[in-house]
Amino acid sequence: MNNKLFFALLIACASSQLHAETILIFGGEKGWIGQKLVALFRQAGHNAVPAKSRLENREDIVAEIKTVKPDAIINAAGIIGKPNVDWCETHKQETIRVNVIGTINLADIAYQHNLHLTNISTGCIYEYDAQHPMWSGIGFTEEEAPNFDGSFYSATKILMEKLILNYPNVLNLRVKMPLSTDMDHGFVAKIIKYEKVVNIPNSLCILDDMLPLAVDMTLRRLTGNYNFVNPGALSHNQVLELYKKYIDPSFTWKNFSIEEHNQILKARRANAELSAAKLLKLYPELPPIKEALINLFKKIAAQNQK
């Protein structure tokens, strides 16, 4: 997201709020995201902490939340399998534990306690069918069933959201193949360490311009369930492409088909594009994804030249 809409959603949320509001972020000490929203929140001028109890330790956030006393709660945490999601196959208590259990333990605990939880959750719970065929641009809508349960991970994610759904005071962000500039996590970071790589087209969700957005929804208090994720959808080599053109021009790669992919792996992948027109309605100024990527593929190559 440019500097300008930025500024303006931070100006936007400061003259909303009578006062600067304490969030409680679950993942905001180690995880990723979560500590990439505990800065965003500060730099807005509000109270991020990152929180200290588990999901799955119901006595733990409740003396959190009366310690802290926060005005909304962000959940970023949640297992995703080290190296990856294959991790889950061989350790689906863990995986439902926090996945599962976890995640709809502290919706019930902030819906208890009147409390504002924004999940961030997962895109990657439906692939291309008959409806939505691959390079044809129809993106899954909020409103249509999840119909990929091809993976352990993804299959607790779709029950964890067919229940927080029913707590009217969550707002669920389905992110899916998140990048930013900092090149040692996410999609990008993956792929240009594999030798191979499948070339599917898939919505993908860069995280500085998506966000700012989820700063924004969690202090307007938005509910209801968005794909987060920008407008479009790129295939797997025209990420590189990019990548190649404004990053390492060195860089090269080949491709294999799903099935050969398949074979390397304990779970099948979550092939395809969501909507964004949702979001749209709400962020008419969302770049998409062809717009974002270059962008941000220019703003890492600035930081590589320093």
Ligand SMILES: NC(=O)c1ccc[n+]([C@@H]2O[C@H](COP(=O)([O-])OP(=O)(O)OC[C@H]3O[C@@H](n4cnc5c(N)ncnc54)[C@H](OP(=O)(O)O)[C@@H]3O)[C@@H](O)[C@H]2O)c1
Second form
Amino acid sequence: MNNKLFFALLIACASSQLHAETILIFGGEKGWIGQKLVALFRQAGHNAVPAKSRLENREDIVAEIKTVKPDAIINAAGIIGKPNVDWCETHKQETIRVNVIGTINLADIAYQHNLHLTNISTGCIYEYDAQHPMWSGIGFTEEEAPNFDGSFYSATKILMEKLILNYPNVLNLRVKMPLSTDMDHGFVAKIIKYEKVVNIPNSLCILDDMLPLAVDMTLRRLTGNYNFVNPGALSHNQVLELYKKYIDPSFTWKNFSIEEHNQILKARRANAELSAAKLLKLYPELPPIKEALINLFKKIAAQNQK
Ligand SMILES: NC(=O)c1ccc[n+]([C@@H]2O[C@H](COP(=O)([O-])OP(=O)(O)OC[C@H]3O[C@@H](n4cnc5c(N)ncnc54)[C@H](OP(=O)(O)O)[C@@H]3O)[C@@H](O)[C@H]2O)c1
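The structure above corresponds to the form predicted on its own; please provide the structure of the form predicted in complex with the named molecule.
Expanding to the full complex; the earlier chain stays at the top.
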């Protein structure tokens, strides 16, 4: 994160400490993104409570709200498919139960309890098309309808989004290809293990830059739909070249085509650039993806040297 952004967030955190809030966080107990949000809210002096109830169990959620008495709720729970989204192709009912029914359940309960909900969703609901060609730098905006349901995971997220945006208490954050300093999770952690990688530009979300914004947006009770990515796009090769330069000079990789890639997948993957313009209006200091990734890799390299 650059200095300006860091200080803006410090001020936001300091002013918000005037009133420490209780934030109930689904996915906060064991989830990758949820645990990071719990830590960030706590660092900012708030009472972050990892939720115990399951998204699809309405009575349990209502009971938990009565006990915890949150000021706001975050949903960072969801099915992402393990080891990858292909899992959702063969577990459709389980995926619907959590990513559609469960998520809408939570939004509806939050609405009935007059509580703000920040929903961590996905930007993997677009793919390049004639109006947004690859390498053009023309990103999909929040106003443009999703055009990628080529995986069941993405299809459930589109259905959920169509419904959840009818709730005026909801902030929907579309995370795409997240990565962070912990190299056992995220986009780079995945692609450095692949035998071959495609080479397609995509929007990425450096969680170290972006999750503090999710905290701020929640505390400000912002609502609506946001592409939650760093500005710009980087291709797999551009990311790996930077990885090689900053982290592992001995790293090598091989490319293959999208057609060859599709042959080893159950479901196609969403490749697209999303526009960060709406988010940049709120946070003009948000670093572009190349700068953000170099900062992140430098941090990881420094950690590795310790
Ligand atoms: N990771 C990515 O690459 C990525 C990219 C874009 C968007 N996102 C979105 O970000 C959100 C969080 O992803 P993540 O990477 O943090 O995934 P994660 O590490 O798998 O965490 C998801 C959490 O959701 C919980 N969960 C699953 N079903 C639940 C249910 N029915 N009720 C309550 N909790 C449930 C899981 O707990 P249990 O293990 O106990 O089930 C887990 O702790 C997801 O909605 C995902 O779609 C992720």
